[in-house]
Each structure stands twice: as C-alpha cells, then as structure tokens.
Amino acid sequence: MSATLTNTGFTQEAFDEFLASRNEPVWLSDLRAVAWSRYNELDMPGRRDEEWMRTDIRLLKLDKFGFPTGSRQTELPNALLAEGVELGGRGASFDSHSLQGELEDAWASKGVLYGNLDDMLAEHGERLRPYFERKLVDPLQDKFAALNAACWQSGTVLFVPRGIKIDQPLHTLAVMSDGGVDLHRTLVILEEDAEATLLAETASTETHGGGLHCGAIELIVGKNARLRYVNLQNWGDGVWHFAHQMAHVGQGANLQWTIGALGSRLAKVNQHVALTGIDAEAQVNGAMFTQGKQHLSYNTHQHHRAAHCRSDLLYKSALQDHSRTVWRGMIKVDKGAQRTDAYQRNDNLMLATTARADSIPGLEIEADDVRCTHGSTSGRVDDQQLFYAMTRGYTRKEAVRMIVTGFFQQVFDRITIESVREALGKAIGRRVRDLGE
C-alpha cells in the first residue's frame, strides 16, 4: 500500500508523488508515465464524439477529485453477492485502498494467487507483467481509460494455473465513502483447462453517497478454461462511475459474464468481449434499474475473431422516476470468422412516462457464411396484468414488483449460482416503488 500522500489533484505535482510512493518495478512506472502524458494530452469527451452524444458529463468536475490520502475505513456495508455462499477466498478495498484478503490453503497450494493487486506485483511481478503488457484494456483509448492504466491504486487479481478447476466462488468487494475516489483495477487469468468463478461488487457507505469510480477488467481466458464472472455496480446514487471493461476468450474456451447495474449517478461503461480461439464461447448477461434521475450507458462489444465462436448477450433495463439509460452494442465479424453465430438482445421496461431508453444495437460483418441477430423492445407495464394481480390480492406495489422480477427472470435464469440469483432480485425488488408514487 502506498504512503499516504499530501497532493490529492490528479495533478503534475501530484503524480510525481504518487509515482514516488509506491516502490513499483521500472516496467510498470514506464507503463503509468505513458499513460500520464496521454491523459494530459486528451480533452474530456463531448456530446460531439457520438460515443458520448447521448451522455452529457458537463456537471462532472473532474478537479475535484484527486488521488486518495489514505483509509478512512468504517465497518463494511454487507456484501450481497456473499450471502450464504461457502466462498474458497475473499478481498476488499476502501477507497482504493487494500484490505487484508484471504484465499483458502487448499487453492493456494495448488498455484493459484488471488489477493490485492499491490501485494501481487510485489511478490509476483515478472509472472504479471506479460498480461499487464498485452495491455487488454487501450489505455490511449480515452481519458478515464488513461487515468486508471496510469494511477490505479488498489485492485484484485486471479490467477488459476493449467488444469485447476475451482469450484468454490471467489469474492472482492470495492468500497468508497461518501466523496471518496475509487480507482480499482481487476486483472483475471485463466491458463489451459482452469475453471473459476469470482463475483465482484462495489458498494458505497450511505446510499446518497457521491464520489468518482475510474475503473478497469481484464479477463484472459485460456484454452478450454472456463470463467463465471459476476460483477454488481451498487454505489451511491452520487457517484460518478466509468469503466472500460476487456475479455479474451481463447480456443474451445467460455465466459459467462454478467453484469448488475443499480447505482451511481451517472455510469458510462465499456464492455468488450473477444473471441480469439477456434470454438471460442461467451455469454453476457445484464441487468438494470434505474430511478431518480440516474443515467446509466453501456457499449457492449462482441468481436468475433476467430472462426466458429458463439456469443449471446442479454441485457434488460427496468426505468424508474427520471431515469434513462443507454445501450449501444455492437457484433463485429472479422474476414476470418466465419461459421459465427451471435446474437444479442435489449429489453426495456418504462415504469413512468417520464423515463428513456436508448437501444442502439449495431452489426459489423466481413465474413460471409455467419447467423448474426439481433434484437430490441421498449414497452411499458401492462395495466390489465396489474389489474389481474391486483383481483387476486396483491397490493399495487407488490403487483409491480412482481412484474419487474418477472422481466429481468430471463437474465436470473442464466446465473447458475442460486444465492446470486436471489440477491440480485431483492437488491431490484427492494428499489421497485408503487407506479404511483
């Protein structure tokens, strides 16, 4: 953990400071000093850079923010995703910075590292650094992607050697206090033939909570591995959220990834999924609700790059109040890929007028022998099915939460961890307010 600085901007000053404390390898500094001087160089994005026209981050003042000073740890917020899950190891961090973690005896004999980010590099730094320079996540791509690649502080890694097969759950937690700043960076690999699945959660101390999350995932699955990853966005409804997110699915290899977004103020996320080996697999899962006046945007991005590979994305948003969300997605066919089958999905339920749904479903095919679908609905609550419940003695809230649970169900159904399905449906159903409120 590094010390505890006196320059909190993301300033010049500061990063010198920064760089200085924390005692890193020559490698990963020059990896930070690239990505510095490409975060200087950029402007903040605007509503006339069309991946941003629909997301206006005026409001955001980015001076702000700055690099955190230290822990000021109170007691956690309960990890929903934990509940009454026999876990093979556990992490947290606090506003950036680490919390002891754990990793069962039984895993850890076999090779596998699974901790903090910090102490990793310390004691595995040369196993590490090939994944940190495949450089998954483009940290030229814009300027919170160069942000976190040059100032992350705190993060969680897995690494699952060949042929070990983990079939306990892994989980970390992030944590941010109220204006706090939340730089997390996860780094997951899986070699040849390993299996693992690590559910991931963010959480703020109070609710109405603000603060800045810049964050970044990379998941590199190996061949014939098999990776289950879980990641619920649950901060408070101030915090500003971006995140660019990366996954490599190699040969014969599969990714279930699935994602829970019910907090901050604002979130803009990239997600990408690559499918790089022959007979390559991957299944993305997403599930939303929004209220107040949140605005969460998700690009999601199937590229297929390699031939006869499958993906399949499902996302679903529920819309409250004010709210609005933004889904673009992309399937992109490489020249080479033939034999792809992919398909993806937005459904969209408005549960007031005021509410808005953007779906922005795209298709980029150079390859000629391909099934490439997609598809997307927006639609309100049926007054005849509330009226149906209602007839037989539910109350109007209880009949609107009913049919909420009922949309997102497709997407429950897909997670093949029981106390994960339950959790994600109380954390919507406890948000779900009477449609007339």
Contents of the next structure:
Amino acid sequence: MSATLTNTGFTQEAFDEFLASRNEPVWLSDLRAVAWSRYNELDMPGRRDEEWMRTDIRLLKLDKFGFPTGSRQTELPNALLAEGVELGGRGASFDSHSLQGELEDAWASKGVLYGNLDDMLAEHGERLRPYFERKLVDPLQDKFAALNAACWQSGTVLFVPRGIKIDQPLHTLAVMSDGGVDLHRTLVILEEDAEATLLAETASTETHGGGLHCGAIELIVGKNARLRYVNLQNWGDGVWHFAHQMAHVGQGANLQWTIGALGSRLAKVNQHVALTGIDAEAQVNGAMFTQGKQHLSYNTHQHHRAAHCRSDLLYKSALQDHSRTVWRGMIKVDKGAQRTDAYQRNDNLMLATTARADSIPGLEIEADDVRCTHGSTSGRVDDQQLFYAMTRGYTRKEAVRMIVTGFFQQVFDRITIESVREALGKAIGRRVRDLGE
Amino acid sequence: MTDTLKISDLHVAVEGKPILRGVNLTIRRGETHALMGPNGSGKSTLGNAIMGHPGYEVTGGTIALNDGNVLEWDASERARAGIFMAFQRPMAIPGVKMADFLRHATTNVRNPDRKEGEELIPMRQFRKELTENMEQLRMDVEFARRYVNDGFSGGEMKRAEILQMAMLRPKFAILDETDSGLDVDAVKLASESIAQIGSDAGGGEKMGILIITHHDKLLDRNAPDFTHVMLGGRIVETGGIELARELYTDGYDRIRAAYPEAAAAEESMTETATV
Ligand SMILES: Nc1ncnc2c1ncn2[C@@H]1O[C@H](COP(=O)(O)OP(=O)(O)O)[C@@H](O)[C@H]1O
Ligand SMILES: [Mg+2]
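Now that you have shown the form predicted on its own, what about the form predicted together with its partner chain?
Whole complex next, starting from this chain.
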C-alpha cells in the first residue's frame, strides 16, 4: 500500500513555495537559488557520460517526484544498526521530515551539536555556515548534486568540538514511504582531536517500496580527529538512490567509513575521500548484496592531496538473480603527495550466472615516491566447498549462506563496530537463497 | 539390529569415465575395516561416492544404510544419517571460523530433523566439548578461531578432520589417508584418538570405521577386523589384519599377479589419467 502523496514535480512554482516556507537566512537561500538554476540548466546524465555508461536511468522520470510532502507517518521500520547498542544520541526522519531526536546531556553539555540540519542551522547558523560553505560536495557538478543543494530538507548534522571524544555511537534513521522522496543532507564536523562514531541508515516502510532519494554527505575530519562513519542503504527495492559523498581527512586524522548496501532499485553513489593533511588515514569498507534486478553503481575516489597519507579501500559484493554492480575506483595522487600508501580492492561473488559485476580500478599518480596497488576478483561459490559443508550436515542453502558470509568476513573483520558487523551479516544471510543458474 | 552400511555392486563414473567397477563392501557398527590399494585404484572415489559427491556418478549398484536407500539422499542427508568422511584433501572455507562451522555442523548432525533457523546447540555445552576434544588432539585453542582449513598445514588439516569426527560422532566414519602429512608422533596421536573416538559415538555405541591407508601406524590402535584390497576399481581380496601387514611390507605385486583383469583395468585407468 502506498501512502498518498501529492508531488507536484520539481517545478519553479513548487520551488518558490518551498523557499517561502523555509524562513532561512539569506546566505542559505542564495545557495539554494544558485543550485536551483543550475539544476534547471543541466541535462540528465546520459550514457555518453563515462560515469553513467553502465548505469541506465532512462526510466527515471524526475517529474513524477517532487518536494517531499508531509506524508502520513506510519510505524518506523526497525533500526538494524542500533540493536543492542547504547547510543549517545539518535535522530530520525520520515520522507525528509525530521522526527524526534535526542542527544545525551553528557555530550550536549560539552558543546556537541547533533540533530537535524534544519533546526541546527536555524539555531547555530553562524557556527555551521563556514563548514556548509566549504561545499565539499560541489553543488553544481551534476543534476543530482544541484537538486540536493537546492531542495534538501531535514538532514543530519554532527559537530564535535575540539578535544571531545564521544565514546557512544550516534544513530540516525531516514525512512521513506512507498513512492516517497528523501532529500537528506549530512554534515559531520570533527574539530581537532575530536572523536565520534555515527551510524546512519536508511529504510523504506515497505520491502518493495519505491521512491526517490537524492542525497549529499559531507564529512570534515579535523586535525588528529577520528571518525567512524557507517552508512547502511536499505531502501525498498523500488527506490532510485543518488548520492554524492565527500570526506576531507585532515592532518594526522583517521576516518573509517563503511558502506553497506542492500536496497534500492538503482543506486548511483559517488564516494570520495580526500586526504588533505599529512599523515592522514582513511579506511573505506563496502559490503553490497544485490538481488532481483537491482543495479548498484559506485564511483570511489581516494584523493591523496598531502604527503605521508594512507588509504585502504575494500569493496565486496555478492550478487544474486539478475542483479548488477558497477565499481569504478580511482586512486589519485597529487604531485606533492609523496610517500602515499594507497590500496583499493573489489571482490565479487556471483551467486547466479545471470548476475553481472563490473570492476574498473584506476590510478592517476603524479608523485614519484608512492605505493599504490589495486586488485579485483570475481568468482562463483565453489562446488567443492558446498559439498564439503554438506558432508558436515549443512543443507545446501545453509552452506551457500555460510560461504557468502565467509566471503564478507574479510570486510567485516575490518569494521570495528560489532553491531554493524552483526546487522550486516544477518541482513545478508537472510537474503541469500540458493545458487541460481 | 546393528546398524549396517552395505555397498553392493557399486559402479561409479567420473566425468563419464568408469572408475569403480562393481564394489561390494559391508560395514557393521563396531567393526574396523582397512582399505588398501595402489594410488589411483579408486579408494577415494568410493569414499566420495558414499558421501554423495555430485561429481561422482553412480552408474550401477546400491548403497544402503540399514533399509534406507543412501543413493536417494544428498550429502547433507547422508551426514545427518550418520555417515562421515575425513577427506584426503579437505576444502578451505575462507572467512568461516572453525568453531562457528562446527557448531552449526554439530547441531545439524546431532538433530537430524532440525529445521533451518532453529536453535543451535548451546554455546557453553559446545565450547566445553570442543575444548575437550581439542585438548585430546593437542590442538591449540587458537585453532577454533581460524578459518576452516584456510592456510592450514597438511598436518593441521588432518587433525581438524579428526576433530570434526569427534564432534559429529557419526555411525560410520571413512578416514581417507588421514595419516598422510603427519609426522610419526602425530600419526601415533591420531591413531589413539581415532580408536578412542570410534569406541564411543554417544550412548556407548561404537562406530563402524573404514580406514584408507598405505601404512601400518594408523592401524596400530585400530586393528582391522577386515582388510580389503582395491585394484582397478574393484575390491579383489579381503582378509584379516595379516593381509594389511603383508601389503604394507611387500606391496601389491602378488595382488596384481593374482588378479590380471583388475591389473589391466588399473593400467588403463592410470593411462587415461595421465593423458
Ligand atoms: N574428481 C576427479 N576428477 C577426475 N578424475 C578423478 C577424480 N577423482 C578420481 N578420479 C580418477 O579416478 C581414479 C581413481 O582415483 P582415486 O579414487 O582418487 O584413487 P585412490 O584414492 O585410490 O588413489 C584415478 O584415475 C583418478 O584420476
Ligand atoms: Mg585417494
């Protein structure tokens, strides 16, 4: 059953009405207006664009969607990542409308800001404005970036002041109704020596729900700060998902960024990490499970802008039925980024011969004293492994499931947050059926 | 009635090529059988066929466990019915810890009617048993946390197979060259362990054991009630422990001479195998 939505399309009239309803400072309205005109100028990306060659969005009709309406809120789906975790704060949204949020006093009293972007900008606009205006995600780079920059609503903000170490994970859940629209924007700022863990997940009210997500994520990790950021995309399998994501990791700072993807009909994600200060470190983990006719496409960048930085990316996907994944990875090393140590790897486990995985690693290196390596593999569940497990009493299906879990273990081993490992493992396990032809 | 595994006139082909050509073998619970024979005679093929490997096509004959038709069961059902094999070359399953692998396996084999998703055996009970068995096999506790056969040495793999036998407590166990890759002391330990495990498959009942080996050490503590010699895909001779002694000291020349037809079959098998 779909919630009734009266989206009018992303029209000029609707945009004017939206802006008028926002009551935002001028600097913010101006940013929106510039992005909006850019949105209107830009064409939809086509298959001639290198990035979109393998990702066909001709069936997407943007005018079928529009500004998120205040649709009827139903019961929220269970948050997978929060299970059994003592949280330091939580937030939620429904069709890009913010719901109740909270932050433990212990952190609020230390100057931590956590909540939805709408309210936080209203209350702490001047404080957040410089970060906002850094535009980590270029709002003018393509149609979807412009749409989010112009029309974002709700969203998440986390600001951790200098030296504050939050030892309880924070959690946020973005929910979409069937046919709904989510224009989430996330801004995370860790000042010098700060530490935090943010668990962000998305879900639809219905497994087969449709809708549109067009989002942006900006992570600013200050000098010697440590951020663990987890992003679980678990929309219904009818949702169009477009996301621009960018992290800046400062001098001596550390980012562990984990992406899990289970949902959506089609996803196109740009996940970029820039190492901007010397001795910065980023670990990027991806675990994807696709089925049916899902299409998940990831463009990852590890951009070494400073010397002595380390980046390590591991993406693993298992594919069932007629699903497809695309991974294009780029390690870019600037001229001054000597002593770079960069690694990227993508492994795919094919659970059906009808599934397809494309891996396209890339290197662009301008420094001469660097170590950059990449690799990718694609394979099927081994019949000998299956037989072996079955001789130990596993049913065929249990054996397949175990082997798939084992395949992901290498990436789970890197995720230092137990609830995330467990939630991803279980969710993937539930999806594995058996080997298809 | 004693549980009985009965193999009658078994013919097995691999990739369309006939390997077993009429094997007859009956094992009762409590008996120990030794299966010997030159390399390539079909010993592992017999084991794989009994376990239900889909690549080993049964083209004739029967395998029965009491009055159950084993050939109708898949490998999982055979395991749950109490048939086990320690493989000559066990498979690695990267990313799956020995302990997790065995807990699920033990649960399924001990409760053959368990439905998917039902409770596993309690962690404490499992841990206790696993630790005891590992101590008996002088395995480091760290072993349980390693991935199944992943990067194991030859000896570690064989020990891990015996550990699985100890945990699963089958009615019938086939041990395929479990002594190869082990040093002298390790073979001695394996021999003792197998004897001990085989003497109690739960409830005080013994296992029926089929030991495939080229050496005498594994049989030290597991004196065979019967020794079978396989040649060219057939069991050509059966005797007692004295036959085993003869074979591991003198080799197979007498056997080849006595069974020229099987020796010819062996020759043709090894020829095609080396092509
Ligand atoms: N999986 C297999 N694929 C191809 N040939 C096989 C396979 N298993 C066994 N064979 C062939 O069957 C014959 C018997 O092999 P095997 O049963 O392993 O002998 P043994 O265990 O007595 O040394 C050999 O010729 C071998 O090449
Ligand atoms: Mg063999």
